[in-house]
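Given next, in structure tokens, is a single chain: the form predicted on its own.
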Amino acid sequence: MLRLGVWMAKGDPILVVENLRAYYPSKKGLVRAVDDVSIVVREGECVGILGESGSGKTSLALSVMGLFERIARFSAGASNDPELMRAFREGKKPLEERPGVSGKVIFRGQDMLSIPEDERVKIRGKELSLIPQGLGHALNPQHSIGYQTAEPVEVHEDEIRLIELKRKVLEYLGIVQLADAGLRYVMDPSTFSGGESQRILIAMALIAGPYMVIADEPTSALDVTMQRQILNVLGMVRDDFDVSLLLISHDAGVVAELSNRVAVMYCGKIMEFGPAVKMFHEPDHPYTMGLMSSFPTIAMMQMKAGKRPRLRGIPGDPPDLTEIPSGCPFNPRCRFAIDICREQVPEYREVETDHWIRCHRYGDLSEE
């Protein structure tokens, strides 16, 4: 059954972006993977990134960790354009025109895409974790799983006795709820199914006591009984650890029932950020509408709350981020769109508290 997270945030923010963008090359031309973002997130509260695939969702993980600038600088050398290359090693080219990371990551008062490289790595999977994307290949298939999971606390903690090692190791295996880790702690990963190996990565990213967690598409490889159970392991993290969490998916369901603020992002912008139960039962955003009547479950949601919802969907496919429409990125695909929309970029401005969004008719619209 599907519940909406309405725990209230707590404390001062821990994780400030503003106005990040992060391009990288490709044959066809420079992609706009995160374009102009600006959110926040405060401690010990989870904030939820929902849009379609391709939006941009995992890029802005990878930015706040560190690590898309060397994904950049990998697809600038595999596309051999030494015009790409130049870019890159001069920085001569305006940002919005060059690819790479610019704008403001602050983490705990430290700014991720200005300190040393070094500095950074003293604080990923310490202080900042990332549980990544796409099971098939985030655990190395050439070492147990007991030697993955006690890397973070290897790499961060000079002094550790291996004896102490392994009991902190089965403890988070246990914490996450893996079967047997006593006697599966020397297994490959092959043996582990992909609830399993899902537990896995979230151990690992909590063993050396982060801060912050990013989980990026957590349950989209499983299948629905995995999926529950891998929400109620993130819950008891959420709620027990005392972290914060930037939840990213495709499934508004997931967002829905982990998120107290979830930010909509199409096509590398946020269009609207907000309280979740304002963005599901209350949407203001064109495509925030189209995203919530597209689900059954957030449509019969809405339908309790004394709403009349239709079940459609939303026209047209995304744009490709290489060629991005004038305008608002999703006039194309607006049942709303005028011609404002076609000729201007919508500010992305705060219209009530808490409550941001991108649209040139916030106020001016109605669900017929």
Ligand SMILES: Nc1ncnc2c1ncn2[C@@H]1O[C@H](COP(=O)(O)OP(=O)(O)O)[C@@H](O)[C@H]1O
The other form holds:
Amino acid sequence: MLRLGVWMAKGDPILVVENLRAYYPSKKGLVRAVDDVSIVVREGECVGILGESGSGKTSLALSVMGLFERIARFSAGASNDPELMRAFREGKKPLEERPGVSGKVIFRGQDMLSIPEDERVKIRGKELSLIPQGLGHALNPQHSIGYQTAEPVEVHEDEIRLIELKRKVLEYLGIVQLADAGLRYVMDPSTFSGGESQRILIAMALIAGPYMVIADEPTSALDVTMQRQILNVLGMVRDDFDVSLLLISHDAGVVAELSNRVAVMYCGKIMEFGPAVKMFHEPDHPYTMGLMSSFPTIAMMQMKAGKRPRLRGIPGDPPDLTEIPSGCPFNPRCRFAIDICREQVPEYREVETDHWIRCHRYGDLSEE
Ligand SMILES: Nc1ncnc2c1ncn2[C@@H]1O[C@H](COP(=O)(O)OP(=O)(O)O)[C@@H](O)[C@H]1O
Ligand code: SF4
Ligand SMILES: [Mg+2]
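Okay, that one was the form predicted on its own. Can I see the form predicted in complex with this ligand too?
First the chain shown before, then all remaining chains and molecules of the complex.
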């Protein structure tokens, strides 16, 4: 069983994910959305998860929250396909062939995957909170935003007085700089813009004083100006609150802005994980190199349109997760691929302190 370098000095680990697998059942077969992922988040740091759409980032977040199994089971049930529903009941198959979640998600010493649901409920929202992807479904249209912001506190604190709760709601809506919060907290979500809704969701994630917040694509539904404002709010959260952040995005610019360390995800696997400076300036994995070379630097953005160098990008598209290529999943798109890359899945290994990589050719990337 793989163990990460959690004993190292620096902040103590708050989240240790080990050999996590999260597979959906689907009519085409198993969707290996999270496939043998191991990462550590330490106290007070921001770890970015960067990957193209469909690489498994949201499934990773749901697994950490202890919500994956329920959602995958729901999808199987909603499909009305007896085969898919039976797939969940087949406990005999090896882990690699079974839908559901396996591995370890140790949050503050407790395994989110093996504790009973009523224990998880005590942790979710209070100690570990999620800012979910997609503003559309995140807020309940039936309730005022004040009511919804209060919910994480109400759920966990029976004794809190109404006046105290209202004071807290207004304090947190103020922290995320929601305009006219004192007048508008009684209004329903439809009266708020996308950027404002995202601020409300951040307030909801913070109000119960969690140790860790997972932000899943917090800026992706917003225009550029709003994105900047939300990044500023998250930067303030990182700097002024005593929380760890797991920041999930397909946008390298967003991840670069806030993360201390970055994990790059492809086909459900972490391909490289290291300090942000290393990952952006001297990546060692061919996939990270491709991602970073398709990411315009600020210096490039400041050049006149016609003078900007062309971004190289990565040829081709990620595969369907029910048909992941054998060997290294990146091999059909990798200009460094050799025979072993098509035959064996590379191991995920720590090649230097705090730098993890999944590539057969680490340290030897001459083009064939
Ligand atoms: N409820 C579901 N049932 C079956 N497959 C799903 C479900 N949700 C997501 N997937 C599939 O899982 C893979 C990973 O999705 P996701 O975790 O949302 O990736 P990302 O957040 O990186 O875009 C995709 O192939 C997606 O189509
Ligand atoms: S293992 Fe091979 S195919 Fe995969 S990234 Fe490394 S060189 Fe490319
Ligand atoms: Mg997602």
